[in-house]
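Next comes just one chain, in structure tokens: the form predicted alone.
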Amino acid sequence: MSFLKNIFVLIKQVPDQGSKAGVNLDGTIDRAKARRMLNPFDRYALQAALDAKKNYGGQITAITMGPPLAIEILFEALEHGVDNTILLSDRSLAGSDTWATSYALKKTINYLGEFDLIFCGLQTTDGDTAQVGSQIAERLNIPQITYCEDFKIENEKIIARRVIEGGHQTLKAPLPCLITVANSYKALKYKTIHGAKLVQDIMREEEKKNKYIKILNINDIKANPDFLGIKGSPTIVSKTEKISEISGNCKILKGSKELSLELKEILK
């Protein structure tokens, strides 16, 4: 059955847990200095929005904010198969914490217009709260359901199996709604043909990117700066510490009756 229209996946890029990013003076993360990587819960919500449109039709634009450099990942979106894509990217911006994050992309969504779902990841792996996929749907009055690791669309509901402590819940909701994706559902799958032709032909024709990867700004949206980056966030870092690597040794000991009266005195 093909009645969705269209479907939204938020997506971000965070720097690559091998890679030391390190921070800045005033407690966000050195972007600059770190290698670059599509956030890895993102690619479970990623999968979960090519499921809802294989399965039941549809469009899918994936969304990201971010620096000029985020648009990287939304050329990765374009290989594995969404359809078009979305890059904020404003200096305001800048120092965000979820509070004005989720501001940011609910009025990028407002922009876009009508949706049938909304995919998330269930956090990102440089801020690690999962506050901004909730934070979105209270913003845009819509259900929401957390945690979905199966999901199936009838009669303009959809019913999902949310992962829950010792078990699952089965949730049922009206679209539009938001979903954010566990990390038990499907591996993202590789990416197709026709998606890293399609990035090839951007890579040399402008015009074609312009087709396919749509970059806004804070005045394209109609976002109040004072609700943005540094600024807009009453999250306040008042401290980062580095932590050192903790390592230890281990002694081996031989023997048999000596054994414990050893022990006993390298335990005390």
Ligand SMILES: Cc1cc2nc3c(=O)[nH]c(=O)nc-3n(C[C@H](O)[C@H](O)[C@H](O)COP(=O)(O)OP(=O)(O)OC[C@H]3O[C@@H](n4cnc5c(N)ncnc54)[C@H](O)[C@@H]3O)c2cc1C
Given for the second form:
Amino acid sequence: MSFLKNIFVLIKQVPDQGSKAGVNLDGTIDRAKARRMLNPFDRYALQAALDAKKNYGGQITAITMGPPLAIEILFEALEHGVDNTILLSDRSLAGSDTWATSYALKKTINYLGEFDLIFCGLQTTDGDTAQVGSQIAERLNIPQITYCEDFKIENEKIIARRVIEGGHQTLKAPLPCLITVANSYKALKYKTIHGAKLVQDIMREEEKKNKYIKILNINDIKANPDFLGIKGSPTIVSKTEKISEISGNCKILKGSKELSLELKEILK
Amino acid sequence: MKEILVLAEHVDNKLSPITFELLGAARSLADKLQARVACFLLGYNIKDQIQALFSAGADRVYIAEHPELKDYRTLPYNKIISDYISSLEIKPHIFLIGATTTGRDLAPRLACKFNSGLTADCTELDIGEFDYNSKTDIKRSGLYKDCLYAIRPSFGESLKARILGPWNNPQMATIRPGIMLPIKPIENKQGEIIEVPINLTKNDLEIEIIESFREINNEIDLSSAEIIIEGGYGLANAQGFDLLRELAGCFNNASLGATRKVIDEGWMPYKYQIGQTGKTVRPKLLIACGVSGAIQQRIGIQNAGCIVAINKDACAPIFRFAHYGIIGDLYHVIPELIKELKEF
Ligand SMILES: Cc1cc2nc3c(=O)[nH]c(=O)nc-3n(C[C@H](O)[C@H](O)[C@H](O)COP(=O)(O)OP(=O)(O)OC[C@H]3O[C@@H](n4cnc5c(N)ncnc54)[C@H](O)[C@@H]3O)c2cc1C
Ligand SMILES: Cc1cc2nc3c(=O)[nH]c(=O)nc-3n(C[C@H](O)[C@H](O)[C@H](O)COP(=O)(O)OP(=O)(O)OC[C@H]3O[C@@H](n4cnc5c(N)ncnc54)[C@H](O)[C@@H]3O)c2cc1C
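Having seen the form predicted alone, could you now give me the structure of the form predicted together with this ligand?
Full complex below, order starting with the chain above.
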């Protein structure tokens, strides 16, 4: 069966939490110093998009907004088998909160045109708000299903199971629809041979690169700069502090004897 | 008069704990601002819950009743709340919503409608001033009074950020469940009831609920347990909990707890679930056995005085925030530990 046309998947590059490099005390990130990675939650969104294509057809476009270096995660998406990629990159986007980010991404989606499904990760590991997906759906005026762990398409409607407190809920929604994919969805599979080869070629051939990776700025998508960046964001981080209690100082004990002694101390 | 608005949540017409937590939080902010507390209640045949909202701190209840509103769905709830608030000349000063699977689904859409800032998953709230002087953002610079300080953990819970959105009302935040304290109910407290107009179109109703399954959460008091022995998927089967029961028996008054994966497998009932969609706990001691430490789990246990992790995988995320760890097979470690504890 092949009736889907366009599937979009939104992915974000985040600092690698394993390495503390580049994360300043005030919560800002020195993106040049930080080790970078694809937001782990977006791996599930990618897998969901690949599953949708496999079962129902269509072309997948992976979209990211970020600094030029964020192109790295587009290579990764291509290796996994997406068909096209978009990098929205512009200085005036720096410091955007979720309101402004969702505005910029919505304009990017409008620029690209029609679609059947948009997949987002549940949340990121840096901003960690889980807000951008729903805000894009609101701006596009389409339905959404959040916390999705499984889905199928029947009679041109999506039927999806979502996580709720104490259980699950199954919803049916018309297309186009935006889905945020939970980390209880299937894990992302290995890269494809075809994808890996394609990325190797892209690295060598500028022309091929331009075919598979489109770089846009805010003029291309006709975004109003007043709604972007720090100035366009309705929230501001006014202060950050380190939380000291739980900060990765796990004392590894050799065995039960040591542990039982520690427990005696703790419970005294 | 300023208004602090909260969204009521309910399951099968029974108000959820988050509703009382939000009202408690709103009450203490309202006292600082000399403001009133209002509560938005959407549902069907739900008027009998209004008194409980007044008793829990609401001065005013906005009610929308309609068969299509019986269970939460994104679009109709979004429409009714946003239509109503947009129609008000003076918007609520603050709007608080639970950081539940419902609240986190709805709040971002509402924030877009109001062009409000939305702070996610807050664990502390306060009121204060904000003196903003930015060289690049001159238009919005100035001194702002009575701002909502929404404070949230960030970066894998290692930082605390205070986030403000003073430029536009309502100032919005979602609030992590299990953190804020409800007030002591005031019996027979009166309040004002306002019926909200309902204008739903076909488009608002286009998402259907095929099925909802929830295990009912009979209160066992995990939230106030001093010692918790928690089991994860690493136990491999339901019988694993026999071993944990034996371990619990070595302490005075220890309770059992479990991860969502355990609940999904049916090894334990939902009332034992800890985490984002279960309980937030703050025991003196929590021993996590075969628990990987996913973010939704971490949220539930990180306020424990001491976390001990027993896990055979040295790379499991739980070792990044546990206080003590043993890397090993729990089926070796725990029987030994029981022996040690019994000897004392
Ligand atoms: C410490 C800290 C706290 C913050 N708190 C808040 C807050 O409370 N409220 C607020 O409005 N902003 C907040 N921000 C800003 C927020 O991080 C940015 O707006 C960011 O651009 C997007 O939000 P997110 O990372 O939380 O994404 P989420 O909403 O968690 O992301 C969900 C999904 O949306 C998609 N997505 C998100 N960003 C992009 C992107 N750039 N490109 C492509 N797809 C994307 C992905 O599929 C992702 O999985 C905070 C930032 C920091 C550093
Ligand atoms: C919206 C949403 C809400 C959620 N809410 C919650 C929630 O409230 N609570 C919650 O817990 N989760 C929640 N989750 C699920 C969460 O993401 C994880 O999937 C879950 O916490 C994993 O449970 P676990 O640690 O038991 O299992 P796993 O992640 O499978 O971990 C099992 C661990 O056991 C270890 N292990 C295996 N065998 C042994 C052995 N013999 N000895 C020692 N160690 C062993 C393994 O190394 C592994 O680390 C939620 C997810 C979503 C999407």
